Amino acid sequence: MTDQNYSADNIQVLEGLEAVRKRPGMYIGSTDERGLHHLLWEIVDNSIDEAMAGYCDKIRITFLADGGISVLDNGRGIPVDKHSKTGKSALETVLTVLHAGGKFGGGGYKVSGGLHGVGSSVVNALSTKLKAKVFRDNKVWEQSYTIGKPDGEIQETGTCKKTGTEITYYPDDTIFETLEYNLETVYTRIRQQAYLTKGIELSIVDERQNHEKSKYRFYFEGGVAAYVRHINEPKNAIAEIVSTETVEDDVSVEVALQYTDSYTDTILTFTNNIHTSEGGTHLAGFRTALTKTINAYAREHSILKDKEENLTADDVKEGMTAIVSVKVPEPQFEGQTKSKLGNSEVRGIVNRAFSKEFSKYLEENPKDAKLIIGKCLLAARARLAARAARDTVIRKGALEGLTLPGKLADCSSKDPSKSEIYIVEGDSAGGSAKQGRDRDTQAILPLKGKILNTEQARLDKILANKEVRSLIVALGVGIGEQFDIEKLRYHKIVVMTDADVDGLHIRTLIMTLFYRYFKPIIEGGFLYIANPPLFKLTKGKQAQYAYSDEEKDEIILSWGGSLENNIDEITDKPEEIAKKVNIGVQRYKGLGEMNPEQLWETTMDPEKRTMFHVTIKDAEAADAIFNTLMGPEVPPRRKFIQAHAKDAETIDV
């Protein structure tokens, strides 16, 4: 399908390309793996825009054997005629001028998902080579670039009967810290785009050397309803999927939801296929419609009695998975990251669209309606019980009535930006940590045993757990309705557990608590995992720590190979070398085996320690893995263990 009105005049120029290579972080966020993937998203988003406009239904991403990445679509093809303002072809304008494209009011697109409108030109600037091939008007056009500059004029190189664009680029290794794309990250993003743009076929081909040759295809006719079904696959649904699709004032609204028997909710919102992690007016409209419709139905059918208070927004979202996707011609985002939609008119449009469909669903499915409202009523009772429990635990604002937990060894600093808390497994390790810490800035909170699995518990049960309650009080942010990230007492929260299976299990339980009830702490970048050594190696007066088996072996080989005597007897096996040259190898199974000085110098000294920073790269994938590992269903967990058993590195026998 070719739009004869789509030409060079549709390409609007805002400003020239400047300083992209000098300050790449300004345009793609970073130069690490995340920034590398951002290049791909920018090119793919251009093809997705063609699909949303109705001109494209196939997109193929190919990881080439020579290190290049190719993105091919069957859209209209980037215009190649001369642009009136730049004097260059529209193709060259798009690829060399920042903020040039068909998304700035030139009539190229009604809606667009391009992240910043800088995509193609920034990818070109940050690539050693880029080749563009355009298929349109029964001709093939090509142009190549070197570090953002054209190698020559655009050339007509052949004839064809198809339309589309193919961009092949080679990321610059002098800019990026890594050139290795993570296929799982790509699959997740592309699968998401396929759900949000139903009827489009997205395929990924991997031709790279040292990789298994593979091809994946994503195609979903069901749209967001299929997306909800995918997320809920490991969960027990208690009702059918409700979905609606409507258009009002050029704003397209797609909503799908389904209730499960879990205690947590998953709500993902999108604007023009961009994930709005902080929600916005579309989320507000959906939540208002959901709460109002359920309360109206419950009142009308006498499920809620006259004396009972209405269900709250938190009550009606328990156990729910929902996708809210809107396509808006002129989206207004709050902040630079486009994580929150600000268009006020969208609230009413989503409210009206979903209210009508959900009300109809409840009336036509009374059995499902009864199950859904019954679950909401249970959530309300739990909320009231939790409020009563919380009122005895947490004071309004920061901490009320209660002093800090007795087991907490607090730091003297009251500045959260300079304070850190170590959540430590057991009293033994807690004792060493308390003695070895910097008392000015480091607090220690020992937790006894395995804390409650919060994946399978409501708030009232969580607040009844002594260990979890101690952690909540120590952090100072409250929980549930009273959660306030501004009250966080420590800007570094470090989970420090043993390196055995029990320690890893405890770490997982703690991570589950943070993900389900303190997610803003993770999103704010405040959560870390300590990295204590696994081994201490000694040879005479020499001592060195190793943080992995590989590092231990390297140290042994290095010490053994440097000895002049008995060199002929030394083998290449680290265990034999250690015995022959009297290298002592101590394996730390628990933090309590280290004395305070050792724990300080290896794991707690800010000048020497290494820690893992906990982030949420993809909320959907994180939600799924927590549900699989910590949820009530055994079969998905067994399947996961069987699939990944060969990858397990830490197994206690």
Ligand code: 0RA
Given for the second form:
Amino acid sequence: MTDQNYSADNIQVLEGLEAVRKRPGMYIGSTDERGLHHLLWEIVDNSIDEAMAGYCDKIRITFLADGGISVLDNGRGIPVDKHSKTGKSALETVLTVLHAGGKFGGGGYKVSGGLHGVGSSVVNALSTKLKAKVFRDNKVWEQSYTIGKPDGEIQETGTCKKTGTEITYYPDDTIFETLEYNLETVYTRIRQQAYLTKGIELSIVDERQNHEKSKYRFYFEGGVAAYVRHINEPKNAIAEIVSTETVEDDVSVEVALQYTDSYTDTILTFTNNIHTSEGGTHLAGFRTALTKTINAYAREHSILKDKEENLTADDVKEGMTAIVSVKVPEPQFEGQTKSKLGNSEVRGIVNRAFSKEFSKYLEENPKDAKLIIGKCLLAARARLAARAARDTVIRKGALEGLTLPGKLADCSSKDPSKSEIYIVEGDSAGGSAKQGRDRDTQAILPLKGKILNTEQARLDKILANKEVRSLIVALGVGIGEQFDIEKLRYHKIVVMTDADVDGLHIRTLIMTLFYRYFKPIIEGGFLYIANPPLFKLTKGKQAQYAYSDEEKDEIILSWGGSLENNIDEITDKPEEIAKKVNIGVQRYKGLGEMNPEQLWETTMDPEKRTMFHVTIKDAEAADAIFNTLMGPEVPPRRKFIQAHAKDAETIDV
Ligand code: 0RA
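Okay, that one was the form predicted on its own. Can I see the form predicted in complex with the named molecule too?
Complete assembly follows, chain above in first position.
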């Protein structure tokens, strides 16, 4: 080594550190809570790499009382002897040179690309202080750093029997917006890592001040199968967990899968323990294998008849939970967030490995096979029925021939910006609304209250419903490919339903319908919810409407208060006051109880009314509620309605 080399090396290091501190986001994504956690993942990932290479089975993360975070493993210990060329130890190189991590991987699996694997040097650069301790060759070695620069040479500080590495760092508060680690976030990530690396024990110790002291240990003998069991805990499994573990051409493949009676699927894919949220070749290989194997089995056992179509990839994944975890020596990450695996050889490897194991499983477990395929067939039938239903509505021109529905009481204005349509629940409320409205600008379309009663109705069926088709025709925008927001006939679409469970039902249905098929209408701000009163209060000739329980009580108190002298006893209970001073309290159970004038005055008069503007977020929430309402099990649905009926009256405003 020459001096020249050494100083050139050092200059590089200093420039590297500076670059990281200047643009931390480039290296760790952000400097908020996420970025702060990223530091920990960087350090822990190195220990996990050591575990994946087979040299380490325990990792402990400690949140120290003094604000530091320490990560200790029982691996081989990062080498501390000086490299002949650079004059630096592997330890110092790993901690000071950008992207140095992989070079010392010594085989093993090392991750590259994306934000992962940028290396411990980035953590060092973004920490006010970092201390490394290495247990190796019966000796303890220590070196400390300040803002990424070594405080001095590495020191031998004692003897020991164990091997391992301990990194303790103190995130820089001038870089990070917060220094508070979120234990839940840490648990989730660490639990996942424990599932993905069989036999590894990860523990998390919290010694922080102002925190409850805690220690958690994560260890899962079962690997990815245990992960599937964990995810399926709240669900109803219909078959056993299938799992495979193979190695081909240095690519290791672990797959675990289990079917449940749910309609949604959860497929998580990992490459070298990193969640590949955009999927990639491992996912493609898995899905091909799954579809092919199930179809082959179903044909062979005549469950699928000759003339029947093959099950699609979507049919076979309904209700499935699967983990696909591959370890690839040189992963290529692609995609927008670099979380899509690109290695093409992995597709075939996963496909072969899983096909073989899965067909063996089906042959050996005919009962499970029957249940699984039965479930897939059901999904296929629903898909075909949905397509047929959708075709009847969406088919080109299907709506064109239709004239405006007879039930629609249209407004005389043809200017959409001045026109409103009230979608009203039930014919009787529709009648009041028709009489009470401003005919120039307000159209009324009554919808039958019971359109949503079909058990397990899919939205496609609802689309084929006559009532709903009337609505679509009335709006004028078409649907599917023909949708054209420019043709919208009303710039205010107001959903006016009763304040009860049925009303909530219809409102949820309409919001979901718009969310899924007419999103631009919501985005354009054209969808509203009417706000009818809940009470009418009368006292002599005075009358006032209340739109909430609180408002009703306020009115009673104010009226009662002004007549205080007439009350013998002092009370602040609104019901008692109402009785004592002869206030009439009429609760409106439905819109139908209001006469046309009342409906106009309280709910429809643009000068006086209040309405809730529906945002995409509201509609998204409605969509989620819709899924629960339309779910297969009746009891949870009922429970949900009971639990939320009251909230829903107020939250989605
Ligand atoms: C390269 C070589 C060797 C160990 C490690 C890396 C290593 C790195 C980290 C990072 C955190 N914990 C770690 N443990 C080990 C040792 C090579 C040998 O002993 O032959």
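Please read these numbers as outputs of a predicted model, since none were measured by experiment. In this text, rigid core is short for the largest set of C-alphas that superpose within 1.5 Å between two forms. Numbering follows the first chain given and starts at 1.
message: After a rigid core superposition, would you say the CA of Asp73 moves by 2 angstroms or more between these two forms, or not?
response: Stays below the 2 Å threshold, so no.
field: Threshold 2 Å Cα movement between these two forms for Glu364, core superposed
entry: No: Glu364 shifts by under 2 Å between these two forms.
task: Would you tell me if Leu378 moves between these two forms by 2 Å or more at its C-alpha, with the rigid core held superposed?
output: No, shifts by less than 2 Å.
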